[in-house]
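We begin with a single chain expressed as structure tokens, specifically the form predicted on its own.
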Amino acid sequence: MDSIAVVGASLAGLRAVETLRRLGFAGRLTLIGAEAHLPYDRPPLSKELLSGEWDRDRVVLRRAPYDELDLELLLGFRATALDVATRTVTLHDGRTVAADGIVLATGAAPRTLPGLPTLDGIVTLRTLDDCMVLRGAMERGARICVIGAGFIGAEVAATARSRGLDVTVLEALDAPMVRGVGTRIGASFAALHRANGVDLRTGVRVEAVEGDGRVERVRLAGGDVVACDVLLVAVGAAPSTGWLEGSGLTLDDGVVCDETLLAAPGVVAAGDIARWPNPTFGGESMRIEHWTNAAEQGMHAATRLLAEDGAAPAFATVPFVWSDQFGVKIQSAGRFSAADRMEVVHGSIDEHRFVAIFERHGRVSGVLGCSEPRRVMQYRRLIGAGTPFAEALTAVE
């Protein structure tokens, strides 16, 4: 293979490309970004960055000077089209890029809302530049409106009151998050944001958002109003495949790839647009939007491209994510829905210091804990181990 080229300049990419090089790869290697920044952190945008905590130098996400990758940087290059059979990409000024390997990290975009009007104000959050419009309205004193109380939602509103500022979170569900977590965690959840001074209302259905010009309101089913200067709309992300259809590959709410990341010859994804089998979960087919599997995916995507025919590993971990709202680090690992059975091992769920876990199959499938790191790196261990449910409730002091 004498040329590679990375489609999605982000922590996926970046760390495929990193790992190309240390794994030897001498030949020509291109590096396709939408974007025209430098990869950078996305955790920060929702946290320290959006809070002016951080400034813009302390996201970069690698310090080393390029240089020493030896690569081609394409940023500001939007990627329209793949042709599998030549491995060609297409970007949207009509130039092309053909290359022996190809990795897909184009990443996800954030939701929006059916029938949502073209006014000043909306926004969402997932690029630097979105945080730095964001940034600068919560500087200006803005009202914020939140719909969606995910962890984006959720680290935005705890950001925006750690400044002060005034914020209602719209919130579909009966509680943030229930259908991952469950009522119980979900009510501690939202007793947490309203004692910290969110207007959380739960159950509520948005009926319209309306401004001269500029976002003014959000009418609620019901009659009740939302007065606001800015309107987050955090309902979740969608994988950024729409520039892949007709290229042959298969795809179903990501890219679908075998165990080991491949797609198709000398085709390979990782990140947030890869759906794969993980052999962890008895080869449960699943697509992952957080950090730590877009980093570890990146890597093990680099290394099949560069593994002969049979002899690459099957890319086999432990889904883990972090969250940090109002002073509580929120962690979970594994798989695990508001259906599986939930026991609280450690601590309170009411004091916001605790852990749970959860089991499918007779084994412990996930982890969540508030403010418990150690206790929840042990059990993602045990969770990677297979470790049957009736003994790890007592297998972690």
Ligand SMILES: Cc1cc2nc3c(=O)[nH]c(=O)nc-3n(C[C@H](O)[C@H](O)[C@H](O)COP(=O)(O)OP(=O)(O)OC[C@H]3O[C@@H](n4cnc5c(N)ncnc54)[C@H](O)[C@@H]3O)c2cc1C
Second form
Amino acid sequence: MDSIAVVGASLAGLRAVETLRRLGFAGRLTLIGAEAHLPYDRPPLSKELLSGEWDRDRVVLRRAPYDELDLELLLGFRATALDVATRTVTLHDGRTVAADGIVLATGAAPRTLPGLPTLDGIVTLRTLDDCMVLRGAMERGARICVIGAGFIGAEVAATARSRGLDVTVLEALDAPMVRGVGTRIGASFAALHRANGVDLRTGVRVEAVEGDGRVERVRLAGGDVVACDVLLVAVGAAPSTGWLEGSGLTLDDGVVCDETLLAAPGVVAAGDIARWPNPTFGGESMRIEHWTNAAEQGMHAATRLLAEDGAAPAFATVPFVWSDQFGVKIQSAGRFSAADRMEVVHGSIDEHRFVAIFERHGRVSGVLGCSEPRRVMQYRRLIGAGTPFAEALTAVE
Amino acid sequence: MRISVNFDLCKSNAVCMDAAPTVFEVRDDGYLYVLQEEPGEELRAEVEAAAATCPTQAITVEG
Ligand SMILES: Cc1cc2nc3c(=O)[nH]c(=O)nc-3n(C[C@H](O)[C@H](O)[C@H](O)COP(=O)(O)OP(=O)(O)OC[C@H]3O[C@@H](n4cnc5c(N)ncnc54)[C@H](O)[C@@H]3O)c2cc1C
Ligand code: SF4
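Requested next: the structure of the form predicted together with the named molecule (the form predicted on its own having been shown above).
Full complex below, order starting with the chain above.
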């Protein structure tokens, strides 16, 4: 393999190029990214950078010099097509980059709501530029309304309160972060948000968003009206695969890969864009939108590209995510839903310091903890090892 | 191989402890402890993975 092109210059793409060089790949290495910025870190965009605690130069994803990586760096270039047979990437200005190996790492982008009007002040949060827009509004004392109490919506609400701003969160389900934490624990986070002054409205339906040129209010079913200066739409993300339509790759809510992250001969995918069968969970097809996964898959995809076909290892992982809200460090690992049996093995949910584990098919399948990093990580290992639930109940001191 | 951790950056989230449990440990006092500052070569892959997946880039591996 003499040349490799990596499309998407963020966490997964950067970890891929770093790993390729670490493994001794000495050929031409091209990193293509639609954003003008060098790879930066997204988690602070809803936390330390948004709150003003950090400056923007602190969110870089690589502190070591870029020279060492000897990259052909194409920042500000959007890939518009891929020809799988010749492994040729076409860029928005018409130029092409052909390579022996391709890493797909174009991540995900915010979903929007159907029927939203075009008004100033309606924003999403994914990029550094998005963050600086929202931060500017917060500095001017804007009243913030957030649609969607997932992790990002909840974090932005917490950050807005840390700045003393009025913030309203509108959520269709019964509790915040239900998909990530289930209803029982979600209810405890609802209490945490309300105790900290967030106007959290659960089980509501947005009927209309109104304003004259600029967003002014959100009208809810039932007649309530929420006045706001900025409306953040935080209803999840979708994989950025539009540019791969017609490439011949299989797309199904992500780029479909085999268990080694290979999508086609010489083409691998990593990070928020990749869907693959995870051997740790019996080959369940997964696509994960979390930081640690993007870093791990970026490394794995690089290894995969350089491996002989027969000798390539599968990518097996226990998905892990963290979130920081009101000083509480939320961490979860594995798979679980409200339907699974849950046991609190340490602490208390309502004091926001606890560890809860979940059961599927007799084994420990998931863990969720607040401000208990050591125990969460020990459970992450037990989940990966397929530990029986009964044993897991007492396995971590 | 020599490991150093920048404790001004570290947020004690224990991701490194998952990657290399014989090298890193976050204890109940909320601090990260480096159990071996100069681990043997057999741990290189684990240690490199810990450094690459540390969310705050607090870990540096030299040599
Ligand atoms: C505000 C926010 C907070 C978060 N907080 C947490 C957290 O606390 N914990 C956690 O675990 N995870 C968190 N995440 C998720 C985490 O940041 C992502 O999982 C991670 O960034 C995924 O990395 P990636 O490299 O796969 O994709 P991305 O980071 O999405 O990067 C993809 C890159 O590809 C570029 N691109 C897209 N299309 C093209 C194209 N056609 N051509 C060229 N380039 C293209 C994009 O511009 C982008 O720079 C957060 C995400 C956000 C947005
Ligand atoms: S992964 Fe990084 S931030 Fe987390 S405990 Fe280890 S060194 Fe600290």
